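For reference, the chain that follows is the form predicted on its own, supplied as C-alpha cells.
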Amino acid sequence: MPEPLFWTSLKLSLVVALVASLILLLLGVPLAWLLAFRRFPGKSILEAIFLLPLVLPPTVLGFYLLLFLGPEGLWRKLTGLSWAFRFEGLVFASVLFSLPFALTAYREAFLALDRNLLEVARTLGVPPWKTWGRVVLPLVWPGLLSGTLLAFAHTLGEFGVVLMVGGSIPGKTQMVSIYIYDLVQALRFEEASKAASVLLFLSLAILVAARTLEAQGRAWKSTT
C-alpha cells in the first residue's frame, strides 16, 4: 500500500479538481453558450485566448501565473492577497489550465442542440429561464457532465502548472502528480509505481464514466 503522504497528496488533488470543476461548470456554461450562439467583434481572438493553454507549455503558463499571483504580482496589488504556493493558487491555475477542455465539451453540447426547438419556444413566448429548464438542460446535461468529468480528470493529473504555482510542500501544496515525481527523483520506483497505478485506474474510471455519459446523451437525443 502507498504511504500516508500519498493519500494526503491524493486527497488534495481530488479537492482541487472538485473545486476547479465546479467553478468551470459555473463559468464555462454561460461562456460556451455565448461562443456557440452569439457573434460579436473579437470573438475569434477571445476563443484563441481561452484555448491557449492547449498549446502553451504548462511551465510557461505556470510561470506567468506565478508572477501574477506572487507577492509582487498584479493580483496582490489588486486584492492584497498572494495566492502563490497556496490552495487558492492551485485552484486558480487549475481553472485556467482546464478551461479549454470544459469549454470545448460544453460548446459541442450546445451546438448539437436542435435550434428549431429553441425557435419554437421563443415564438410561443416561453421565458428563457423556462426554455433552459424544460428544453436545453434535459438535452445537454450529458455533454455538460462529460465535459466536467474530463476537466476533473485533467486537473487530477496536471503537473507543470501546479508545480510552478504551488511548489511541492507536503501536506499543503504537494499534489499527487508532484508526489510521484518526487519519488522518482529519489529513485523510489516501487513506491512510485504503486502511487501511479492508483492514479491510472482512477483516471481510467473517470474517462469510462465520461464516455458512457456521452453515449447515453446521443441515445437520449435520438429518442426525442
Contents of the next structure:
Amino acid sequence: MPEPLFWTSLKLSLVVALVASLILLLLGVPLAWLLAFRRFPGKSILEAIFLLPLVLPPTVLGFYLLLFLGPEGLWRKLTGLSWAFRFEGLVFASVLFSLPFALTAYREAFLALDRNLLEVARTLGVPPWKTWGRVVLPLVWPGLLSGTLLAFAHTLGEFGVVLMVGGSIPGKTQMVSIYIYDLVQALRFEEASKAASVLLFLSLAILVAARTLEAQGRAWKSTT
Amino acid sequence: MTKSGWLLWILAVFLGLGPAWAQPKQVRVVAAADLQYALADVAKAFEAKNPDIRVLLSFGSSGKFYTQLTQGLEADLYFSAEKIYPERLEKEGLAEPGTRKPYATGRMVIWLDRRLGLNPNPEALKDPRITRLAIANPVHAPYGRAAVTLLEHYGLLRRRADAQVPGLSKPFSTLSWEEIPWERLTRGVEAYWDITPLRQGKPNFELVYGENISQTAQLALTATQAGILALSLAVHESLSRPGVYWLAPLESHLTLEQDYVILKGRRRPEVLAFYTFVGSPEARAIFKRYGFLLPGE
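Given the form predicted on its own above, I would also like to look at the protein as it appears in the form predicted together with its partner chain.
What follows is the entire complex, opening with the chain shown before.
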C-alpha cells in the first residue's frame, strides 16, 4: 500500500477534480448549448479561445494563471483575493484547463439531438423548461456525464498547470501527479510505482465509465 | 478564509473528503532539495519529541521557492541552499526580521555510476564513455552554480572571452564566482563557458540540467551515469550503492552557505519550536551525518 501522504494528495486531487467538474457542468452546459445551436458574430474566435488549453503548453497556461492569481495579479485587484498556491487557485486553473474536454463532449451530445423533437415540442406549445426536462435531458445526460467524467479524469492527471499555480505543499497544494514527481526526484522509485499504479487503474476505470456512458447514449438514441 | 473558500470547504467536508489542513499544529517547510534526506530525518526526530506537531516538507530548487514565496506561496520556514535568497526575502519584508540563520554549508561531489569502473575525480569526467553530465540548473539552483564553478576550477569549463551578459560593467570573463549574475544566464552554460575540455575525444558530449539537485541526482542515476551532486544526497544508499563519488574541496567551488528563515507573520510557537530544534545538538548530528559542514565548525 502507498504511504499516507499519497492518500492525502490523492484526496486533494479528487476534491479539486470534483469541485472543478461540478463548476464545469454548471458553466459548460449553457455554453455548449450556445455553441451548438446559436450563431453569433465572433463565435469561431470564442470557440478557439475555449479550446486553447487543449494545445497551449501547460506551463504557458500556468504561467499566465500565476501572474493573474498572484499577489500582484489582476484577480487581486478585482476581488482582493490572492489565489496562487491555494486550493481555490487549483480549482480555478482546473476549470480552465479542463474546459475544452467538457465543452467538446457536451456540444457533441447536443448536436446529436434530433432537432425534429425540439421542433415538435415547440409547435405543440410545450414551454422550453419542460422540453428540457422531458426531452433534452433524458437524451443528453449520458453525454453530459461522460464529458464531466472526462474533465474529472483530466484534472486528476494534470501536472504542468497545477505545478505552476499550486506548487507542491504537502496536504495543501500537492496534487497526486506532483506527489509522484516528488517521489521520483527523491529516488523513491518503489513508492512512486505504487502510487502511479493506483492512478493508472483509477484513470482507466474513469475512461471505461465514460465510454460506457457514451455508448449508452448512442444506444438510447437509436431506440427512440 | 475567503467567502468562496468557505463554500469549497463546506462542499469538501460535506463530501467526507475533509482536507488534511484541518489538522492542528502544522509546520510547513519549503527547503532546498539537498536537504531531501537530512531534513526528513531532522523532522522525524523533532516529531518524536513533539507528537502534537506535524512538519510538512517540500523540496525543490532554492530559486524556484524564492520566486514562489514572492508570488504568494504560504510556508512557515524556508531553508535555502544559498544565503542570497533568504537575504533577499528579508530585504523585501517577506521574512521575520532577525530570524535568518545559517544551518549548514553544503558539500559537492562528482558522482559516477559504479559500472563505469572509474576512479571518481575531475579527470575521470574526460573518459570517452561519459557523454552526458548531469548538473542542476545554475539559473535557479545553487548547486548548479557550485557545479559550474567546480568544473571551471578544474579547467573542465573555460570562460568564453566573447561571452556577453547585457548590463554588466565588467567583462564576463573577469567576474568572480560571487559576481556572476546566474539568474541571467538563461542561454545555458555553453553560451558563456567553453566545454571543449569535457568534449575532447568523445563522439558527443552534453550537459544535462536538473530542475533542482534531487532531480539532478535522479538524472545521474537513471540517464547520464555521471553528475555533480550534493554530498548529502550521494551518501544516501540509493546513490552510494550504485555509484562512487569524489568529495570536492571547499575552495574548489562557490560556497554553499545555507541559511534558513521564518517567513513573515509565521512566528507561531510550533514554528519556533522546530526553528530552534534545527540548531540543537541532535539536529546538528543528523546534518553532520549527511556530510554537511556545520556553522561554528
